[in-house]
Structures are given as structure tokens and as C-alpha cells.
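Next up: just one chain, as C-alpha cells, the form predicted alone.
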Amino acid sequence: MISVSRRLAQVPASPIRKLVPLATAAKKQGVRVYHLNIGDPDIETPAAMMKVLQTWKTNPIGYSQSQGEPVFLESLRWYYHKIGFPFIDAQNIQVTSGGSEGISMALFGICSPGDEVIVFEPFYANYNTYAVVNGVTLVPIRTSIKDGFHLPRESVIEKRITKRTRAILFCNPSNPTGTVYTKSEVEALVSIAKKHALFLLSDEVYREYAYDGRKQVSLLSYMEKIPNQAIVLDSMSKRYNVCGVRLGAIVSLNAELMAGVLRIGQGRLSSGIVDQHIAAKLTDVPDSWMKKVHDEFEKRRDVLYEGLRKIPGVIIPKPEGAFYTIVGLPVSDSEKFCAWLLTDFRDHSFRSGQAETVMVAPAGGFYSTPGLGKNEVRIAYVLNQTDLKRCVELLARALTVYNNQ
């Protein structure tokens, strides 16, 4: 008998992508599927970045440096200085192939097999993937839809710390909940990390997207207070709408960690050189572009929130940032409902007459505790406002049909 490893069998399927075959089959039948299941926005990439692709002449396309292409490292240093953190230098940055590689590198860098990392559920599903890959045990602490998924008291968090605990990992603003943690919440985590000698990992992919006048509180603000413990995970994908430019970064003042993740980077050779030259043009993206994108996502948030809260039985806290929300639905099993949307539900009421449906992600995969999220879905409001209004209409009709079967 030849079999794959036990750890490979333990890698979970993505709740964001697992129903893709059903969506593909629906499209082959001529159905229009509105994708609210994945954070792949329809907003155009900045012109300065697109120009790099349009004018690329270097041939052959070779390797980059393992830490990162110098011009991209310099643009990242410039960015962190611009947002108020002049102590960040190139030596504190490791370029990664997407934010996902940054998560994996960081977990490998701070944990040995069997070590524990505290997370707040629901959490970004790929934390599960890279925890399994690196032999790390995630210890979930539940947050509630009733209070917008904000953090529990310090005492609740501290009760979950054991001799195996190495770190606390959080996402701010949060994917999948849209929660923006307050200054007091972030400072509580810093205090716990300092008190218990833990690493503190802050996933800040959606840093620019906080709404209703809120400001994201970055762990970078506290990095000099806990220089060997603070690790920021970053990405270009959502900030500049370059999801296919697979680039992220680890930022830390811990010299030993940064030297170690560089050695990992040397093993995988480099991130894409064309990708890095594209992203290096972030220095040419005007503040007006970022504000326009921010304001558009805030308007999309309003369209989705105001629409869904009118549907009987739907529970939706008002998202505070990012472009996601966890929504409670009047169904007993959201995964079955999400599959049914793709296999059975068809609506022809739109002006085109084409059969249409909507795709959302069952929320169970964003929890670690069995049974949680069973009647919830994650929605990514990444489509234009007209399409979002149509999606709300589709979900309302679908819930009526589903619950009257």
C-alpha cells in the first residue's frame, strides 16, 4: 500500500473555493453567477502599475533577489515611512509570494511542531491551512456576531495560554468579519504578549479600509515597544487591486527571525521579478486613487448592509472595515444552502432574462470549533453597487424559495 502523509490528509479544503466546481457547472448551463465568495475586487489596478506590463522589455525574465527586488524593497520602505513608521528599514522587510507565504513563513519561524497559536474565530481560513502545513495547533477563542466580533476581555484570552502557546495571531481589519479592532483592543493584545512573552502577529492586508471615520490601529505603532515579538503580515493584493501579482511582506524588528525567513526565501529562490516591478510603482499611486477606492468600498458596504438587514431572519452586524462580512441566515445548514444556490436556484427576473444566481462562502470553514458558523456565510462585497443590489435581491428570493420547499 502506498499512501500520502497524514498531514496532507489533514489540510482542509478552502471554504472560499470548495464550491467552485458547482459554479463552473452552472456557468456551463448558461447561468450568470455573481461571485461574492472571494475577495477579488472588480476595481481596476492603478495605471502606473499597468504601464509596467505594457512596456516591459527585459528579456530574459530572470530571478529576483531572495529578500526582494531592491526597487520593491525601497518602495515598501517608502510606504511605511509615509504612513508614519520611519524606523522601518529594508532589513526589516522580507518580500513573500503573496500574503499567504508570509503567514506560512512566520508560523514556521516562530513555532516548532506541536506549538500553539491563539486565534479569534471566525478567522481567515488559510490560517488553518498553514497551521497544518507547519505542524501548528490553532487555539480558537470565540467572538460573537452579537457584538460585531470584537475581542473578549484580557482574562478570557489569558485563560487559553498554555506552556505550548507561542503567539497570538489576529487580522485587523478582519477578514472574514469586517471588524476593526479599537486602540484599547490592540493595546490589550500587546500587553498580553509582553506579559506572557508571546509573539504577536498582525495581519494588516486591509489596513486602508476602515469606515465611518475609524482608523486602523497598526501593530507597527507598538513595534518598538516589543521589537522582538511584533510581526506584521502585509500584502499588495487588496491595497492596489493586484490579486494576481502574488506579493506580500513580513515586517519585523526581530533580526533573528528576519535572517531565518530570508533563508527560507533563498530556498524558494525569489518572488516574481515582473510582479515586484509592477508593485514597486506603489510610489506613483496618488492618495486620491486610494481615497476613491476606500469610498467606493464604503458605499458598497452600505448597499449590502442596508439591503440584507431588511431580509427577515438575516443577522448582519455593520461591517467596520475590509470588504467582508459574516452574515447569519435563517437556514439550518449554510453549506447546503450555498451549494443549492449553485445547483438548483435560478432567477430570470432581471432585465436580461438570463438565469442568475449568487455564490457566497459557507462560514463553517472560518471557524475551528466544530458546529460553529453552521448557519452563517461570509460575503465579500467586491462587486459594483448595481450588481450588489441584484445580489441582495437574489439572496432574498432564494431564502424564500429554500425555506418554503
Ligand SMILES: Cc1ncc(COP(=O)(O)O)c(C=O)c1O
The other form holds:
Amino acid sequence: MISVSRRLAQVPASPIRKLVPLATAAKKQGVRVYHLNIGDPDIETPAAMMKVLQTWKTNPIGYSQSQGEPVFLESLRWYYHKIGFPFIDAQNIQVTSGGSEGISMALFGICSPGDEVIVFEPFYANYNTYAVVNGVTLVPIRTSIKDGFHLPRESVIEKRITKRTRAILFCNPSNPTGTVYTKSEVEALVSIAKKHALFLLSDEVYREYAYDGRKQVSLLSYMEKIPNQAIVLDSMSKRYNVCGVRLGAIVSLNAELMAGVLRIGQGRLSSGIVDQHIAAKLTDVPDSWMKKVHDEFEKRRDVLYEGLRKIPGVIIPKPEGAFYTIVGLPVSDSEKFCAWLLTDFRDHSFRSGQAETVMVAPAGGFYSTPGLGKNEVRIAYVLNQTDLKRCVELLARALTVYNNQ
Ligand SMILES: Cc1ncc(COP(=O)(O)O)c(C=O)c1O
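Pass me the form predicted in complex with the ligand as well; I've looked at the form predicted alone already.
Everything in the complex follows now, all chains and molecules, and the chain you saw is the first one.
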């Protein structure tokens, strides 16, 4: 009998995607499903980027360079300078096929099998995937919905450091919680990393999305203080709304790490060349485009927050950034509730008469401590304000029906 590896069985299904077959079945029955389960916004890609795709002539479509296509590397360097970090040079950037590949390469680059990485739970569920793939153990430190998922005291974090701890990985602004860490929180992490000689990985794919006048505090601000320890993980997907252009970057001043990840990059040959030429046009995306998108997400945040907080039993901290939030619901098993939304719940649209429902992600998969997140869901506010209002209405009705059956 042939069998696949034992470690393959340890790779968890994505909580964001695992209920998709139920959504597909509902759609086959003619039901409209509003997708708030995944961070794939309905906002248009900038015109300058679309134009590259529409006018692409180069034939054949070949490989790019392993570190990144020079024109894209130059655009990234330009971007980091523009946002205030002129010390970033091309040699400090490794282009990756999505931020996702960057997470995996970085974990591989700093951990040996069995090493530990501290994360703050709930955390981006795919960190689990890359931890398993790289033989890394994630050590979760709990944060709570009651205090908006902000970080615990330094001493609480330090208590979890062992001989095997190699790094602290955090996401700022956070997916899934929408928390934007304060300057003192980021500085506390920098100081712990320094004191205990740990790597500090900051996933900043939502850097531009901080609300209510907040400004995200980037690890790039501290990179020169801990040049060999600081690693920034980045992505084009959300900043320019090009999720299908599979590009991200690892940014670090650690020359040994960058030389190593380049060797991994050589092993996988290159990221897509068309993608990189599209993304290189980030230099032509006007600041006004970025502001418009930022303001639109902030308004969506308001629609969702104001709508959900009025529903009895719902707990929602005001999201501070990104376009996600973890919401506490008056249900005992959110996975069952999320599945039921797709299999059973139907509400007829007042406008079209069509049967409708909403898809959200059960939050359990964003925790690694068993049992946590059981009455929470993660919501991505990626739809326009009209659709979002309808989603709030659907969730309110669904909770009433679900809890009275
Ligand atoms: C926190 C976080 N990091 C990394 C990624 C990976 O993004 P991509 O692979 O699309 O660049 C995502 C995507 O949703 C994310 O939310």
C-alpha cells in the first residue's frame, strides 16, 4: 500500500476556503452568496497596471531573474524610499510569488525543523500551513476580543521564549483582527527581539490601511537598529488590488539571509514576468488612488461596525485597520453556523426576489489553541457599502432564525 507523508496530514484546511463547496452548491440552487469570507476586494486594479496587461507584446513570455525582474525591483526600491526608508536598496529585496511564498521562504531561512516561532492568536491562518511545510512549531500567545486583540505585556511574551524560539511573527495591521499595533507595542517587540537575539518578522501587507487618523508603525522604522534580525514581509495583492498578480517581497538588511533566500529563489527559477511588469507600474499609481481606496475601506468598516454592533449578542471591537474583523456571535459553534448559512439559510431580496445568503469564515482556524474562537467568525469587508448593509441584515436575520429553531 502506498501512503502519503505523515506531515501532509498535518496541513490544515484553510478556514477561509473550506466551506467553499457548500457555497458552490448554494449557487447551483440559484442562491446569491455574498462572500465576506475571503480578502479579495471588489475594487478595480489601477489603470496603469491594467494597461500593461492589455498591451503586452513580448513573445515568448520567458523567465524573469530569480531575485526579481529589474524594473520591478527598482519600483519596489522607489516605493520604500517614498514611504520614508531610503536605506533600502535592491539587494535588500527578494521578490516572491505572492507574499505567501515570502512567508514560507522566510520561515525556511530562519528556522531549522523543530524550532519555534511566537505568534499572536488569532493569527493569519496560512501561517499554520507554512509552519507545517517548514517543520516549524508556532507558539501562540493569546490576545483577546475584549481589548481589541492588542498585545499583552512584554513579560507575558518573554515567558513563552524557550531555547528553540527563533522568531516572533506578527501582522500589522492585522489579518484577521483589524488591530493596528501602537508604536509602543512595536517597540516592545523590537526590544524583546534585541534582548533575546530573535528574528522579528513583520507581515505588513496591509500597511496603507490604518483608520481614524492612525499611521501604521512599520518595522522598517527599526530595521537599522536590528539589521540582522528585522524582516518585513510584503505583498502587492492588497495594496493595489491585484490579488491575481502573484507578487510579494521579503525585505531585510541581513545579507546572509538575503543571499540564502535568493538561492531558494534560484531553485524555483523566477516569479512571473508578466506579473512583475504589471506591478512595476506601482510608480504610476497616483496617491489619490491609494487615498480613495483607503477611504472606501474606512467607510466599509463603519458600515459593518455600526450595523453589527446593534445586533443583540454580537461583540465587535472597532477594527483599526486592514479590512477584516473577528466578531463574537451568540452561537456555540461558529463552524456549524457558517455551514448552516450556506446550506439552510435563505432570505429573499426585497429588490430582486432572489434567495440570498452570506458566507463568513469560522474563526477557530485562526487560533491554534484547540477550542478558541468557537463562537467567533472572521469577516472581510471587501464588498461595496450597499452589499455590506445587506450582509449585516442577512446576518441579523440568520442569527434570529438560527437561535429560535
Ligand atoms: C496577513 C497576510 N499575509 C500574507 C498574505 C499573502 O498574500 P499574497 O500571497 O496574495 O501576496 C495575505 C493574504 O491574504 C495576508 O492576509
